[in-house]
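A single chain, nothing else alongside it, follows as structure tokens in the form predicted alone.
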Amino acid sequence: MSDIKIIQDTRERILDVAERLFMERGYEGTSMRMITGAAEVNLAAVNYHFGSKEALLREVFRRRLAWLNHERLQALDELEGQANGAPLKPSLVLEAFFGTLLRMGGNESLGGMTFLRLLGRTLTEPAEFIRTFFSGEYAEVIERYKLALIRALPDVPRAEIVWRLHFMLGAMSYAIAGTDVLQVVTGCELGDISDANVDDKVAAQRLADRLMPFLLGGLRAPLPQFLDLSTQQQDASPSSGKRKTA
């Protein structure tokens, strides 16, 4: 084996212990010390590939965000080059962009359902330099989805929908995350309500079974009754044409 065959492996050997390790313990329940036992490799080989266990973190990310934006991007591309300038469906802007998201857990060369747990537990609660991180990976993607829901329901205040995008991304988030918030409200684990053994290709596909109808019944939602009056001022203000940033 070359010794470049043999860095690449050792490089990527590190990202998936470190995935694993992040989604299980947290970052801050995971230590330096359990990455390289794992992956048994010393702490220099880490320092050489990454730097820090920040720089780690985000490169456990990025290998994955950098798919996954792609295919978001290219998926939005074709449904807007198909419609010929007409707005989509909302389903289909929802599709386009959970449904590739959910997808990535039944594939585990794309991490699987390990990485779907890890994304949704640090989107639930990150470090603020992860923050940063993802608000940059997510800024062109969010933009574009973004300007489709609000040409795919032309009737619903653009706040309104940044606020329901919101709603869904957070809902996304502690679904994929797993089972901690689940037991902490109700007294469950996943298992309990669910069939357990199954491989990470069913649990995705049951998991956007569930999931996509809830989050389009809440993108369809009737308007709160406060907007009716809020609405009208807003379609006659000048400044209703600015854009907000979600």
Contents of the next structure:
2 protein chains.
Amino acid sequence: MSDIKIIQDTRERILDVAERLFMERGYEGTSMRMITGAAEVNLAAVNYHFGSKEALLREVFRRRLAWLNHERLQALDELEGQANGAPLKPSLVLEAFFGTLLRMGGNESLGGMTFLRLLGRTLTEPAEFIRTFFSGEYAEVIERYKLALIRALPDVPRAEIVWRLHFMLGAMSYAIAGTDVLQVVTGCELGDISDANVDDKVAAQRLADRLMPFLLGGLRAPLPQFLDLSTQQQDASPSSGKRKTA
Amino acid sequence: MSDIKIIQDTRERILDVAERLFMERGYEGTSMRMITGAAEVNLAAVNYHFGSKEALLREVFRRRLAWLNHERLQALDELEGQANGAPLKPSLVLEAFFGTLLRMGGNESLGGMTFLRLLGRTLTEPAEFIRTFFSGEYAEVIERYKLALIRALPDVPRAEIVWRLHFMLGAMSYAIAGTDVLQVVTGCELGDISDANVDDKVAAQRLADRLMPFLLGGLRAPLPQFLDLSTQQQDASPSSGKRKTA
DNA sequence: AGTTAGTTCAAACGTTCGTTTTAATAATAA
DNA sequence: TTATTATTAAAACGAACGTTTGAACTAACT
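For comparison with the form predicted alone, kindly provide the form predicted together with the DNA.
Then the entire complex follows, led off by the chain already shown.
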């Protein structure tokens, strides 16, 4: 049962190892020799099968993002189909977008938490070709969800929704990518996410349970119109009265 | 006025240039020759003044974090002094923690947005020594604020607060670090943060105005006890009744 | 003046990087 | 079988990496 994949062709074995190493050490911090060494293939195999290191990274992402993009679009299609033209509830839009990703993290045959961590980390990689690659891969899905959120929150300005989508992506990426980083920072009380004994399925579910309420709370927070950071006097507690609510 | 700092000693010029390049290209993506070339100093100057590339990165952070840590602790001290032993309002704790950082981003002599971006990016750098360095630099401040939040939200389990602190750090880091990344992803409608024409002061203020309400909303969101991601039926809209609120 | 400590400089060190080459081997088709 | 193609193998390529060396220059003090 655990040795289903003992026999793997070179191509797949390289992709699996590269996925893990890129996650652990970053793109620039992972050399071809590390990859081919861990995958137990010849050094030239990467260039033979993929052409270059850059192309290998792209392929690592493409085989996962193809599934993710399709799944996310389909989830939104279903929601919009059921809604019959009515705006969707924000919670359902978030569930479709982030829930799909987190469910992917729970499925080891789709890369599991390894791929999720890689995705979160790589979004901040500064290399030029990585950025252009991601905007190409992500553009369509993000655009669809952005429009869905704009329809779901008709009273909130578009710009504000984009900001908050930005914040939500950040919270999610760090929550995933930064586990071992912030585990030290925040003390060891998380336990859950960074626990290696727990399998991806459970870890992803626990993360989802905590993350989704946080994101919804942030998305639906009062608008900043009447808040002023430069004074220390603003009151953002829930009991305060006169505030515009998203 | 703009040429106050034309004359700089080698040490400072290296630090300034390294700060910017590490932000733009990452630690591994920035070579000593890039740094010394841009700083117009000899290649050996970095090793002479700092010892190694690693030590240079540490020094780049130390000169900024010294100020930031002091300021954050002092802000919390003041709040707790004014409160006379009573728990602080969550909004004030967040203002002290994130407001201090964002004000730093508005002050060019403290590194401005360049340092903020560098900080956000570097938190996810996978290199081992970077992680251990940060946990050492951050530990005290994070611990203090964690305790303040725990006191500020007595009804919320400690673990949940740590999770949400984690999420907030992520939202902030990405909001800062990922501007040029997600600018493409989210379309060009942000305009504000990634606009090079706007100075750091304005950019930091605009970011703060958007970010603080989002973080507060997330921090104070309903607890996940009764939410279940695996079913698509949960309702997280604000009008729904029976939910425990943080 | 001479001495000393601090700094800058050009040049080279050995290592590792991604990639390429050329030959050997395995697999498939005629 | 032979011919052809696909894959793997070992070795080397030039370039770039972080670091070190030892001499040259500067400035201050005796």
